[in-house]
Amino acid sequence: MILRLLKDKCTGCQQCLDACPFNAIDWKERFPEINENCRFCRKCIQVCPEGALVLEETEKKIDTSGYRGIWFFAEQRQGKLSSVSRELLQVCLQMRETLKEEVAGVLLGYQVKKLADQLLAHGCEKVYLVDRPELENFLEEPYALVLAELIRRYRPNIVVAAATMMGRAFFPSVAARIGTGLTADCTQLHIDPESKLLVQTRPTFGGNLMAQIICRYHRPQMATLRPKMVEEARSVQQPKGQVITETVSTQLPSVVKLLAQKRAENLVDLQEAEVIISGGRGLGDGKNFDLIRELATLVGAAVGASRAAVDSGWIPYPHQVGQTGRTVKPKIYLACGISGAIQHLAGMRTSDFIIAINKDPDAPIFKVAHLGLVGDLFQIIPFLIRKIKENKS
């Protein structure tokens, strides 16, 4: 958009100058001039008595009628299909119910045909497979080049990926190459039944608000979705999809060369953990996380935390669960001293079984907990640790 001045109408009354809340108007000779601070709030347009300021649409609209299909990027690592791929497939299958368009996965790698068959076995209607040695290990540039070429070739309506390290790394590059928008780190994706547009929901303003974003004038509609927001697609009895092996015309250079791979030690992987024990503000001090760590070690759990605990500097950010942290779905989630703010609940409420320990019987966490313990965590957790050690001895 652009804010344009119609000089033949401007009388130099300077009402727009006084109305602008962003100091976005400079006065040059006898006319206002819009600077880079403009946020297109329209305050100046509303106060101008002569209608001398107009907001014009500069965005080039495209014909969206020729774009059809719901695509997802099927993430794989070292020849193994990531669980997020089946989650994305489930989201796309749900969108198909409203949009009535074909669901297809895009699989990039080397010697990964068996993974394409796994996608078909879970209800995917079509898999576009690009199998080349250059794609064996993930590198941002080759992956972006290949996916962008496939999008130009087939013109899908929607393309989504998981908001993982991989998706966050190369999906923005794909969107930029094909000239469309991208909504990152969404918590929900669905089709509006009236407009048939993809509604992309994500947290904003530090997780205090949820924004719903649509892409009216460009295609494909692109978004990344946080892992563990939905169940994985289930296997089907009689798969009917097909695998289409694609070739790409482009060379696959990369400014980055992979020299070696080494598995990181002591990596916090909350999204894959089956049991998570989290601590919050009720711990009172960072040193008290030692209690959480001891209990977690005894039962083979990962250590999580609320945003309040992370903001207080008690534990590093990779442990944070919630809208502005990780979204998790373990079999068991134990919340210790966490009140249950809506931002935290959004990141863990889909856990299979939630246990809460809090001395406040009215804490919101108890509304989602399957089992609640009202009491002092500094009495309950040491008791649990002692009993577990007794049973192991």
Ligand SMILES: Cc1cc2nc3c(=O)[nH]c(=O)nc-3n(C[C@H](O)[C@H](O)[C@H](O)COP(=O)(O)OP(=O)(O)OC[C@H]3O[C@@H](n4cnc5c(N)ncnc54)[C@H](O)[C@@H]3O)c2cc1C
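If you superpose the two forms and keep the largest set of C-alpha atoms that fall within 1.5 Å, you have the rigid core. Just so it is clear, the structure is predicted and the values come from calculations on it, not from any experiment. Positions refer to the first chain, counted from 1. What changes on going to the form predicted in complex with the named molecule:
After superposition on the rigid core, the Cα of Ala369 moves by less than 2 Å between the two forms. With the core held fixed, the Cα of Ile355 is displaced between the two forms by less than 2 Å.
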Given for the second form:
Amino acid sequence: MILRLLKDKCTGCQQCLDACPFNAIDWKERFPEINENCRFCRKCIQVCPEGALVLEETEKKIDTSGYRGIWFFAEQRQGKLSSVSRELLQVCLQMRETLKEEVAGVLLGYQVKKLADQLLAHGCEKVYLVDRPELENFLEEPYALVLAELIRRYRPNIVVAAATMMGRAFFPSVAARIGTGLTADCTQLHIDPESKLLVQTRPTFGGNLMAQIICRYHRPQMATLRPKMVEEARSVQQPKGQVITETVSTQLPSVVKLLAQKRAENLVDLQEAEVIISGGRGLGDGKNFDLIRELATLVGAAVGASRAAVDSGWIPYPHQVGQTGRTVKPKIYLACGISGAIQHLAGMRTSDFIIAINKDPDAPIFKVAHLGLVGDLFQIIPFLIRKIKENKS
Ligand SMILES: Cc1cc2nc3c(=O)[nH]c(=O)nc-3n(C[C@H](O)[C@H](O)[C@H](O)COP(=O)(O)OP(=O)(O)OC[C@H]3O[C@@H](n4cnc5c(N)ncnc54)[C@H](O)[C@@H]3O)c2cc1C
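Okay, that is the form predicted alone; can I get the form predicted in complex with the named molecule now?
Now the full complex is given, and it begins with the chain already shown.
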């Protein structure tokens, strides 16, 4: 964008100078001159009585008409399809309702044809499969090269990936190779019914605002979506899609060589956990997280936390659930001593079954809880632990 002065209209009244909140106007030889502080807030345009300031689009527009199709990157690890792949498929199927374009998955790996069939079995209309030994394990460079080549070949309208370690690692590189934009870490994706553009919603300003971002002039429209924001696509009765095995001309070099793989121990995998027991400020002290850990170990649950608990230094950040932490969707979520602030609910309210323990009967967490226990967690949790131990022995 550029802010242009129409000199023949300007009378030099200086109203724009006073209106600018960013000190972005210098006065030079009777005329305003816009400097690099300009944020295109339009305040000067609004006050100019002569209409002498105009905002012009300088963006290079491309012909977007040849771009069709809604693509998602189907994530797999060690020959197993990640659940996020089915979540992305679900989002793409929802977008198809408005956009009426074909939904296709891109699957990269080695000897993973059966995973392509699994995607079709969940309603995917097409799977582009690149099966090569170099793609057996995820490496950023070869994955980015292949996906970029497929995008150039087929010109999809939309390409999305999950905001996982994998998606975050290589998707920006794909967008840069193609020369398009990328909105990372979205919490929602949908199609605007009028413009048919992809509306990419994500938190901004530390989570205080939700921004809606569109990519008007470049293709494809690319975004990563946080895991667990939607349900997974369900299996369909009669899969109709097709698998297209693609070859890529490109050599697949990588500056990174994979020498060995070792599974990280004590990894906090909240997003895959079926049961999560979370503690909040109601625990009163970091050492009381031992109570949560004991209960969690007994029932095979992962340990979560509110931001208040994390900020107090009681438990590390990877355990945080909420808007600025992890978004989770376990079968059971047990919130202990957590009030249920909107930012916490943003990360767990879609859990299948929510249980809350809180001594305040008016705590907002009870509004989303399927089962609420009003009482002191220091009585309830030891009681639960005792009962579970009794049943086990
Ligand atoms: C931009 C932004 C982003 C944020 N992101 C997140 C986020 O990702 N995740 C998050 O959790 N928060 C987030 N927050 C913070 C959020 O607003 C709350 O401050 C936070 O969730 C409160 O944590 P809490 O429920 O543990 O503490 P509190 O709100 O203090 O609640 C403690 C609860 O414990 C109960 N209690 C006390 N003692 C006992 C007891 N003995 N037995 C039973 N119950 C007891 C109390 O009744 C109370 O309801 C964010 C805030 C902002 C502004």
